[in-house]
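Taking the form predicted alone, here's one chain by itself in structure tokens.
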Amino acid sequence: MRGPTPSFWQQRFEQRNVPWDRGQSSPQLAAWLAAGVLRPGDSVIVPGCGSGHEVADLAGAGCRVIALDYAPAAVELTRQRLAETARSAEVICADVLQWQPAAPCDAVYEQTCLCALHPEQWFAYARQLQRWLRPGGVLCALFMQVLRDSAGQGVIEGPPYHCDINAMRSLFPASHWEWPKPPYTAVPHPRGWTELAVVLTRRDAA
């Protein structure tokens, strides 16, 4: 397996060594909720839920949330956060490349999962996201922009892995996804990175 292993992530969450964690939800989540992109009653899957900030806030906004992570320590952190905030969501310890929902959902909130997976796994993950969503469902994506100098020599370095927008266009082709017109909102990250906020809509094509 290329890239980080489950034990890598388990150790990170056990030690609370999670420097990418803002300590709260991304401000983009509040923007999407305010704009009605994500609405009360929507079924929303959060892959790579990590510490669970977004899970708790989506549940607090009235969404029906399924949170996934394959590190048991992350799952436990998310469950603790839900308990502390008196909110409810289904939290599952599972591999996002294998798990399937019982029924297609309305939305996927993708923030930290794609950039945590080695790029060799991206196409398999993109196929999963398409399977999870109903036609017309939305993928609320925050594509991590962390282009390192080593990329000039062809080095693939991460996590987080750089989610180049041209690569994202190939990963989520227009034949299967409706893309909004750029420019896209750039969301600053406390670590000095940037995330591009893009809402993709799943087309009817299988």
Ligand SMILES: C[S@@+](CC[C@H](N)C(=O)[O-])C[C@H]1O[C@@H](n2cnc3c(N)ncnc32)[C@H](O)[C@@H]1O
Second form
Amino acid sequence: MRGPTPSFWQQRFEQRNVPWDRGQSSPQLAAWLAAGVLRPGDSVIVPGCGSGHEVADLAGAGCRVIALDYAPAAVELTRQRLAETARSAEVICADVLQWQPAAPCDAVYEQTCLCALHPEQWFAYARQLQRWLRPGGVLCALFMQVLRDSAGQGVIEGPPYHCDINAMRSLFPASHWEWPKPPYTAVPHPRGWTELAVVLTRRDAA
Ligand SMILES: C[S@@+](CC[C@H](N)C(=O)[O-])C[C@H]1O[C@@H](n2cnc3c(N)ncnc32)[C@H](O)[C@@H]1O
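Moving on from the form predicted alone, please list the structure of the form predicted in complex with this ligand.
Below, the chain from earlier opens the complete complex, with every other chain and molecule after it.
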């Protein structure tokens, strides 16, 4: 399979080489909580949870959180953060392309897991997100914008892989997902990247 492996990510955590990590939750999480997009009591899956800032804050906001990561160091960091903040969530060491929840959830918080996967895996991942959510459930997505000059020559570079909006429309088609009208909020990242914040709703007949 193309793209990064679990040991690639494990090493990044062990070497503290985690440039995507803000050291705190994305400001978009607070915005979605304040807007009632994510509510206390909601069941929320956080795929590719990394060091778990958002997991702890979602748990602190009263959500029932399941966090997934296949790098054991990420799982450990997330569990530590929960213990330090006296919050609770289920933290599972698993591949997002394989794992299934016991029951469909209300929301998925997708932050830099999609862009961590090689584009050849994107359709399999999108199918997973659709399966995990109940009809009417929401995918709170932060689509990483990291377009590189080499893309003009057809070179695929990453992670992070650029989550071009045209590709996102193809991956999450309107037949299965309700899209809000653009423009979308571009959330700045300390590394100079931006993420497009979009809430997609899973349609009934998906
Ligand atoms: C770029 S980091 C983002 C971490 C976190 N979401 C954040 O924004 O700080 C990507 C994370 O996804 C995890 N990951 C990548 N592919 C995965 C897979 N197939 N299954 C589970 N976790 C995966 C990595 O181990 C890493 O922790």
